[in-house]
Protein chains: 2
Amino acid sequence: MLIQLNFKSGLPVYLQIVEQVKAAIASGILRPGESLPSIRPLAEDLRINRNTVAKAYAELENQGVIETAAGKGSFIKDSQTPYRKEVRRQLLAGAVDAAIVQAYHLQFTPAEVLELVRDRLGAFEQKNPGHALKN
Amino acid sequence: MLIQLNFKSGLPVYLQIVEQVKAAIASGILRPGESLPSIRPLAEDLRINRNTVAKAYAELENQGVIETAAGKGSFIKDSQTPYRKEVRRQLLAGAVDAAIVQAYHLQFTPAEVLELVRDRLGAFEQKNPGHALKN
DNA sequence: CATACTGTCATAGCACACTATGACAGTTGT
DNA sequence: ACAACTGTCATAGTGTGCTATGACAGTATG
């Protein structure tokens, strides 16, 4: 599990840690029930202050990606979404909203768009076989 | 010149207005010579203090985007050249991606995504009529 | 010249990201 | 039990993003 934080790009370093975590899950290199890194090395290892990782792994485990207990750990959760589908909808529309505005932007017809989506689902399900993403 | 911003992303505002200029400048949608909307008309259309856009106009003049002189308005400067095909294509891989990890997260099919993506499409032409995202 | 636009500067206040540090509580291994 | 680890909570200080507002200067238009 490597992070790489960016200090100069505006994004809060503890929301980049969540990405990240979310991104390595989503990829498969973390699975559920293995242990993230604890709170105390990592941040001597990014070098940054305890709060700012016990607030990036707060933030995993309020979002029902991480299960934590005092004393034992971090660990992946079997991801189960607690959101309901019209709620996990709106939440994905707003991804799919910035990504849309980046191709308006972009000058990208619907097509190529489409083209391009159906690609990167295509490159993520080769790397990440038997996910929830799968068909 | 359409500038969306989102409040939770996390990304300070004058840094979005920053890139989503520099994206346009990128596509070629804004040319070399061309004003850009004017300080408080441009704040009062977001509904963000005047000095936020000041503050992303002069970060654009500090990159050498723009120019811009009291009295008359900020201007693209003439240096810029449109990205070819495949960096503006990497560009929209990035978002693209970001919201297929969060599809991910919230348990959605390929398919599910493929239908959300050509749905939010859809209603951004509707509101949009004649842009470049138009087939 | 006067008015209405343009950008610029200064000040003050609020929220929050981050740091620094100390103290406490639960878990594990010896 | 003890030591060494785990996460958690509290407090305080710094920097900065954003808002709000007023004042000023350059430019264009009449």
Contents of the next structure:
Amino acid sequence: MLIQLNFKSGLPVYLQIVEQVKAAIASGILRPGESLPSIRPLAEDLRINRNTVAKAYAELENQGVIETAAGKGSFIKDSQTPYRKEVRRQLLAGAVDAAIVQAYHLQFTPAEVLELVRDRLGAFEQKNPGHALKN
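Given the form predicted together with the DNA, corresponding form predicted alone:
What follows is just the one chain, with no partners and no other molecules.
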């Protein structure tokens, strides 16, 4: 798995790792049961502090994305979410709100935003036929 960090993005490094792991799972690059790189080698590869990777892994574990077995490593959990539907909706709403604010600042109309969302959903489904969003 390739993680690329952008130190100028304003997003904390540990959250960049979290988001990239989640994106790799959504795209099928990482599958349930697969192991993540150990903390120390990943930190060395990324040239960051081990505590940053550990914080990212702890966040992924808190979100129910991975599970850690002492002495064995961290593994991708089955895609069943531990969150209730309303909690998942609130999490998604926060991401949508951020996208709406960005669209406003980039001067997109609501129709253009909806068209872009439909296009991106279509692209996701074509790229990941077995991972289509559920109806």
